[in-house]
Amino acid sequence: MADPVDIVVFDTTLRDGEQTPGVGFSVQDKVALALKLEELNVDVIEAGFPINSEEEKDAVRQISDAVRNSQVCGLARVVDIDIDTAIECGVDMVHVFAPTSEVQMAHAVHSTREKIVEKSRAAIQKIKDAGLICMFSPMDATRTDPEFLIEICKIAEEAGADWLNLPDTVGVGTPQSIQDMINRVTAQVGTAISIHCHNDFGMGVANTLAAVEAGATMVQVSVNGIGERAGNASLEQTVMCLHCLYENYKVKAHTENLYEVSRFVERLTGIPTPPPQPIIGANAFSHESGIHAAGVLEESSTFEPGIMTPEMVGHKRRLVIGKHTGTHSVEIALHEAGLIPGKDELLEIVKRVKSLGGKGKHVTQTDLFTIAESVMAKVPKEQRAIELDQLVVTTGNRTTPTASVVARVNGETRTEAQLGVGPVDAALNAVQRILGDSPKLEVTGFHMDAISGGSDAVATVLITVEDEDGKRSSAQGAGEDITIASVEALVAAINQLLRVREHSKEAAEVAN
């Protein structure tokens, strides 16, 4: 068998992913996103389009001038001032691009073939008189008239281009299109082919897969698939097919950094990850069905591909509770929390939990370890770490919101006090940051509802905590004041996990 084909993973989340509609990175933030997807060890980062803004350029010279192991690439049109702008950045490479559909020759850029096909072998002939590696892009590859298309990549290649990107640039591509286009430009054209495919009909991943089953050696992706509109081919999804599911190539991606990246994604885009998605989703390594609970706890290839594991991609396995819950998985919740009861117990308790989720209601924790303590003969008494004895929020328009905790921890009590983007921030702030740095917490799921109507209605707050393990905990608070529910269930949410963390360190002592 021939040696596995190396698969170039070239990132645009700080290009196109931050052309997402109501994204904008900080100078900073773009650093820091781009120091992490180094750490990922992706091929190529592109920093960004240094002509857009001096802030623009400011980022992308503040990576060129940070990153070491992956190559820094910076987008310009097949214009001077764009190239020699992003020359000046100190970039590895130039990706320039020019429309070549008939559509956007005449209404994006109100240009003739004749001039793409001059300016674009000026721009690229520019770029390497500079000694740095050039992709061009035919923009809207995938509606550009196939003669066209096969004239300018000649064009490029015979400019000297390192490599021809062809982008689904609306999303219209399908897998066969997108091999058909490749076999036509890759008989006539012995330059490297990139693919960048939108989402716009759901087909990102798999029209960037079989581009590189027809040819392509370089997949562009975006961290959780943002980007324009539907947003593009996900770099999680995509570097995870082409790891588990082909023989015949390989990236060289650190897999167990992707939920890491996607999370710092997730925080700092503020567009939340939906639960079932592949990868990188809280439900995607998610067990409930009791069935699936009880095979995956035994063998997990029984309910999970088996060819990738929660491991492999820096996530974990959790079992949850809920309508589907078998009385294995509720077991083991109790055990972790040092809840032990009968077996006619443990069947009035999973009985019990089944009824709640039936009613469409969302089982936490302290749910469950409420119904285990009011059905077993005897209550354990529960030693809560953390006590609230005081809570003070200030607040207005001219001044930062302010929260401070007076509370019992362990006995001892404490005071903090911590700033917010607002009350409920500042106040969970101050009760985080009350227990210390050990364990480490992090709130990793806020939701709230008013369950009345009027400017006194009563939310529910929903909050989950995760520690350094990967174990979680979710608890929920009412009342009328948002700020004090929000405390409450942040509250009980931990006293929840760090009886769940005692309990396990007492199991390990035994064990050992």
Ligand code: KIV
Second form
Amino acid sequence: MADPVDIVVFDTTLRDGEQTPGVGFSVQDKVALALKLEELNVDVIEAGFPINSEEEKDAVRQISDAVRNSQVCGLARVVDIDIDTAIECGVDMVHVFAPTSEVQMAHAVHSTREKIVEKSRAAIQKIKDAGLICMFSPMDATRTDPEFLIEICKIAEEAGADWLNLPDTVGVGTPQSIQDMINRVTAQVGTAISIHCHNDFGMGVANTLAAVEAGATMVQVSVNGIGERAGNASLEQTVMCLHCLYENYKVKAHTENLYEVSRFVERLTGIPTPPPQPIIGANAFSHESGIHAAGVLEESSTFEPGIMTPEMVGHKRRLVIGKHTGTHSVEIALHEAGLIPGKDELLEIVKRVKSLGGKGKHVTQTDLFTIAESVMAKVPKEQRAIELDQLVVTTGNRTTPTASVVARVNGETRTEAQLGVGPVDAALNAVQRILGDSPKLEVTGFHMDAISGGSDAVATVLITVEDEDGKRSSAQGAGEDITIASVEALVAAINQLLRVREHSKEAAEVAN
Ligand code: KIV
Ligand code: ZN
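For comparison with the form predicted on its own, please write out the form predicted together with this ligand.
Time for the whole complex; same chain goes first.
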């Protein structure tokens, strides 16, 4: 078999991704994300659109200075000032674009084919004269008259473009139409082809892979698929498909960093990742059904792809307790906390867990242990590491939300005060701080529902905490006061997690 073809990963999270409605990164966030992308080993980082603002220019300049192992690219229209500004930032590559579909030429830039051709030619030559790598995008390529698309691609090639990027700007391509477009272009133009697919019909990744099959050697993607409207082809899905589903393509990306980078982008954007999201979603490697969990425990490829494991993407496999749970998963969860129920006790616990799940309730670890405690009469009541004594929160339109907490931590009274972006954040920060740095715990999930209407609605808060080893615990709190409900949920989740950690430490000591 011929050697696999290297597929260049061009990340546009910082540029197209930032065009996501409601998203804006600070300069500091941009630099931090660029460094994460470099660690992920993407080939090209599209750092931004420098002409957009002084801050954007500053961010692109700082990224060009900081990043060493990936190429840094800046976006520019086919106008001198944009190109000069990108060059001043010290980028390795300038990505110039011009609309080429009739609708965009007429209504977005009020121009003509002739003017677009001339400006594009001049822009490409200017970038090449500056000694930089040049990428040219005929924007809206999938809705561009096929003859004009070939004409402008030939001109870009003559002018010296290193890459021709064919954007499916409004996501109307299908795998077949994208392949036809690439075949038409590559029959007449020799320049390397890049593909940039939007996700308006949910076809972004499929269309990107179809483009690669037709000969594109660069994929433009964004972390978590963020971008204009419905976003771009997702980096993690595209990379893992190329890595696992094809033998004839190779990507350099360090796949084991994918989960971490995705979480980082989730935090920066504030856009929560839906649990069933492929590769990086909370459920991507989770199993609730008894048959699946039992199969996976014996051989993970029974109910997972096998060619892709959670370890490969830096994620974790989890057995989730709920309506569909089997005895085995419940037994494992209890054993992890040092609880060894008898056979009948276990069956009773499973029955009650299923019944709780069957009422539409999310079954948390706290629920499981509460059930276990009531079924297993001889089980000592949970030893609580943290006992909340007092919580005081101040907030207002002219004050930074502050919370102070008094709690008994392993029998010792401690006090802690913290600030936050709101009262809940401040309170949760204070509770986390009261534990100190060991163990390092992070709140990885926060979900709130109002059960009844009105400003006195009862809210339920579901909180998940995770330790540095990836052990997780979730618990629920409920009440009219959202802050108190949140703190109760956090304290319960921390206590459960500490109990599981304590038990695994003891089990390890016994084993040694
Ligand atoms: O979607 C698009 O057409 C773009 C261009 C700037 C390449 O993002
Ligand atoms: Zn785009």
